[in-house]
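Have a look below at one chain only, the form predicted alone, in C-alpha cells format.
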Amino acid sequence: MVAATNGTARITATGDDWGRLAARARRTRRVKATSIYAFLIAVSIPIVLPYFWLVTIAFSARTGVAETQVLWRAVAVLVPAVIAFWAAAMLARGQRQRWAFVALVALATIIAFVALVGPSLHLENFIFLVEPDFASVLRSKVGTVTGAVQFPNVWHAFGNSILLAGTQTVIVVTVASLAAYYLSRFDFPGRSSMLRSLLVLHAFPVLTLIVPLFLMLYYIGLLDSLIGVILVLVAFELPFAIFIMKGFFDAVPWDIEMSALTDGASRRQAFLKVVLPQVTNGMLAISVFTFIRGWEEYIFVFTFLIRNTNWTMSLYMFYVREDVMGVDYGVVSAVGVFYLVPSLLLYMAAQRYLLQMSVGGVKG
C-alpha cells in the first residue's frame, strides 16, 4: 500500500503482505531443504547399500543363489523406510510431531523387516568365531575337498591386528606430538626444508618400496614379525601426522605458554600442562586415522608376514575370501562384518571430537 506524507511517497506493508512474504519464505526454505535431503539420499544410497547388503548376507545367506532373494526383500524395506524418514522430517510442523512420525515409521519398518526378512535370519555364518577349522567343516557339508589354507583362530588374528594398530598409534602420536611441537616453537637451520620433506616423504607410492623394505627387514631379522610391519607403518604415517600436528601447535598462542613460563613452570611442564591440552583434538584425530590405517593394512602384512600365527584380520579376510567364497559366501560376509565392528565403534566414540577438530585455527 502506498501512502503520501508531505509530498513524498511512503510504502507500507499490510498484514496480508507480510503473510504472503512469510509464506513465500517458508516455501523457499522447504524447497531448499527438500533439494538438500534428496541430494544427500541420492548420494548416500550407493554408499550405504553395499554395507547393508553385507550385513544382510552375513545374517541370512547360506550356500546357494536362491538365498540372495532376501537381499531384495531387505532393500524393499530399507529404501521406503529412508524415504519415509525424510518425508517425516520435512512434513512435521513441530518437534513433537516429528518424533511421532519418526516413531511410527520406525515401528512400521521393524514390523515389515521382521515379516519379510526375519524368517531368513540366523547366526550360522559366524561359525568362525567358535570353530578354528571352520573351512573344513563347511567343505565337508557340501562334499568337497578341504582347502589347503590352514586358518588360525580368528581371535588370534584379531589380537594381532589390535597389537599392530594400537602399537603403531601410540608410537605415531607420541613422536608426532614431540616433533611437531619442536617444529612449531623452535627455529633452526633446515627447518623449512624439513617441513617440505615431510610431504615429499608421504608422497612416495607404497608399491615402489616393497622390494627394498622386504630386503631390509630380511637382513635385520624382522621379516615375518609384527614388529617389522609396525616399524614400516610408523615410518609411512609419521610425516603426515607431524605435518598435521604442527598446524594444531601453531594455532596455540605463544602468550599462553609464555605466561606459564613466567609463573615459574619449566618448558616441560608448560608443554605437558598448558600446550598439550590445547591440541587434544588433533592428537585424537591422528590417533583415529592412524589406528584405522593399521587396522586395515593389507599390502605390507601380505608381503612381510608369512606364518599364519602372524596373520592380522586383513590377511584372515583375504584367505577366507579365497578359500571359502565358492562354498559359503555368507561366512565371507560374516567375517567382513566382524572386521568392520572395531572401526565402526571407534568412529562412533570419536566422531564428536573429530567434528570439533581445528587445523591452523579453522574448525572442521
Given for the second form:
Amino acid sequence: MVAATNGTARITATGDDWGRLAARARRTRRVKATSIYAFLIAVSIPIVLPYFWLVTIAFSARTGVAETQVLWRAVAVLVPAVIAFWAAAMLARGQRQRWAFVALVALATIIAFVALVGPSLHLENFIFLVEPDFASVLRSKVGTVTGAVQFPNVWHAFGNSILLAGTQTVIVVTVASLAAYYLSRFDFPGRSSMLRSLLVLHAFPVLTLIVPLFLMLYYIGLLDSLIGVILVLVAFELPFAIFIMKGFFDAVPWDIEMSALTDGASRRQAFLKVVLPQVTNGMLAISVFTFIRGWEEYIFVFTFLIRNTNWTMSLYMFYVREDVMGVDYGVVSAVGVFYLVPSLLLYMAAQRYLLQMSVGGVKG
Amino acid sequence: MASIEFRKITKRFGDVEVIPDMDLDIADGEFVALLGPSGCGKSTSLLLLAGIYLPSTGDLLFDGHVVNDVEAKDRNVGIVFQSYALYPHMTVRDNIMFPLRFKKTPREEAIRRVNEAAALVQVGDLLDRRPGQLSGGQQQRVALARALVKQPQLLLLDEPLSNLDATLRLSMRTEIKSLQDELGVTTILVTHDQIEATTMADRIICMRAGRIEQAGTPDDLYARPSSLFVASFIGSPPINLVEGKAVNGTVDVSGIGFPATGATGAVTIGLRPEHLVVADTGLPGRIAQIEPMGREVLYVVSTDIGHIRILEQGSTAGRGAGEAVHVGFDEAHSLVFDTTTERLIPDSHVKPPAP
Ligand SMILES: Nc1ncnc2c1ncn2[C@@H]1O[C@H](COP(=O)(O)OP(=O)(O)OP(=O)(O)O)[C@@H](O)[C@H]1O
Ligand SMILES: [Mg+2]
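We have the form predicted alone; now please give the form predicted together with its partner chain.
Starting with the chain above, the whole complex follows.
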C-alpha cells in the first residue's frame, strides 16, 4: 500500500518534471536520428559514387585525353550536396520549412555544378547512337588503325535485348502464374516433392550446365538464335518464379473462388476475374525481376550467340570495352549509361508496387 | 424455387469422414436452420448443396432430379459465406452485380436490381467503396445483397448475422425472415445461435459430428429433444442435467429419491431452468447466486444433487444469497433420458422429491 502511494506520488510529478522528461526524450530522439543519418551517408557514398562517376565520365571524357580533374570537381559538388540535403531534412521544423531548405540546397547544388562541372560536359561520347561504325571514327582521331570488331547498329542490339527480356518475361509470368495456381489449389501425387524440387533446382549454379546446354541447342538447331537463349533463361527463371507466385496464390482465400463459381462463373472465368486480380502485385514483381534478369544476361548470350546481328546490349557493351577501352573510356561509359537507363526507368516505374509487395505465406 | 433431398450422402476429405450418412428432405419454400457445434459439418453441407464439393457417395436431388453432376455455376444458388467472400478488387456495386454478368442481364436492368438489393440491406450509400473499406457488418450485408440479386432458387446463409450488433441483428433477422416469406425461396441458415434458429426457421436441424441428431420444429426440439445432446444444445440458460438410477418407480440421485414413471436403470433427468420455480416444498437447497437479467432472474441454487439453475419471471422478491429455499417443478415438463444410449425415454417423467 505504502509502495503504491509512493509510486503514484512519483508519477504525478510537478509540471517542471514533465517538461524535463519531454526535453530529454526530444534530445535522445534527435541524437539518434543524427547518428543514423551520419551512418547512412557514410555507407551510401561508396555505393552512389561509381554510378555518379559513370554518368559524369560519359558526359565529359574526351577521346584520347586522360583527364580526371572533372571527376574530383564533381565529387566536390556531390558530397556537400548530399550532406546538406540530410542536414536540411534534419534541421527543418515542419513541412514548409523543409521544402524551403531543400529548394535552397538544390539551387546551390545546381549553381555549383554548372560552374564547376558544366564547362566540361558534352554529348560527343554518344556518337555510337547515330554512327554504327563509331569505332573507326574514334580510331581515326588518334591513329589510322581501323576497328577490329564489326559493330552492329546499337539500336539493333537494344531491340534484341528488349525482345529477349520481354519475351522471356511474358513466358515466365504466364507459365509461372498457371503452374503456381495449380500447385496452390490442387492436390496430386508428387505435389510436395515437386515443390521441394522447385527450390533445389534454383540452388544449382547455372554455369555448370553450360556445356550440355550448348550441345543441346546445337542439336536442336537453336544455337546462335535468340529463341534458344530465351528458352534456356526461361527454364532457369521459372522454378523460383513459380515458388514466389505460389505464395501469392496461397494467400488468396478459397472462399472468393467458390463464391465466383456459385455466382455463375466457370473455373476459367473465376481464375481470370477473381483470383488473378488478387495476385497482380506478385506478377508485377516477377515481371520486373525477370525482365531485369534478361536485360543484364551475359553468360548465356555470350556462349550461345555468335552473329553480331544477334548481339544484345550486354554483348555490345562487352565488345565496345574490348575494342575501344584503351582509346576512349568515355564512349564505354556512355554505352554503360545507355545500357543502364531502361532498367532504371523500369525500377522507378514499378518501385511503388514493389514496395507494397509482401510475399504471401508459403505453405507446403 | 426448389425442394431438396439428401439421399444417403457421405462426404470424406481423404481419410476424414466429415458426413457419415445424411438423409434429409427440405420442402420447397421451407426455411430451415442448421444448428450444431463448431466443426460438425454445417458449412460442408452447404458447399455440397452449392456444388462446390461433390458427395463421396449418395445423391443430391433438386426438385426430384439428381444434380450431382450439375456444375456450381448452373445451380443458381445464392450463398453468403461465413467469411463473406467479397471480391476485394471490386467496388460494392461490382460485387453485387457480379452474378448478373454471367446471366447476361441487360445493363439497365442489372443496375436497377443492384440498387434494389443494396437498398434492401441498407448499403445503398456504400456502392462505390471497396470491401476493404467496410466494417464487418457492412460486408456481411453486401454479401447478402449479392446472394439475393440473382434471385436464387436456393438461398444458403452461413452465419450471416454473426458480425452485426444486437440491434442490427434483430432487424436483419426480421428482414431476412420477411424477405424469405415474400420471395418464397427455399432457405438454409447455418447458425450457432439457437435463438436465431428458433425465431427464424420453420424447422431446425440439429447436427452433431456430421449426423443429423434431430430435425423438427423449434417447439419439438425444445419440448421433446430426442437426445441429451439436443437437450443441452437448445435452450438458454442451458438445461439442468442430473444423473441417477431408477429402481421401483424412484430415481435415486445422490441419495435423494425422485418419484418417477416409466424409467429403469441408469437415467439422466433434464429440467429446464424456466420450468423450475423457487417454492416452499420440493428439493431443498440454498441460493448460491442471484443474477438479475432484466425481466427475469436467474437463481443458482446449491442442492444435494449439485447446482441447479432456475429462471423466474419478475423480480427477486427480496430473496438474497444464502437463503434456504426449495426447488419445485411440474412433472409434465420433466425429461428423462437413458444415460447409456443418451436417448429420450418417451412418456417418462419425474416428480419433485416428497418432503
Ligand atoms: N477441405 C477440407 N479438407 C479436410 N477437412 C475439412 C475440409 N473442410 C472441412 N473439413 C473438416 O470437416 C469438418 C466440418 O467442417 P465444417 O466447415 O463443415 O464445420 P462447420 O460446422 O461449418 O463449423 P463452424 O461452425 O466452425 O463453421 C471439420 O472437422 C473440418 O476440419
Ligand atoms: Mg462453418
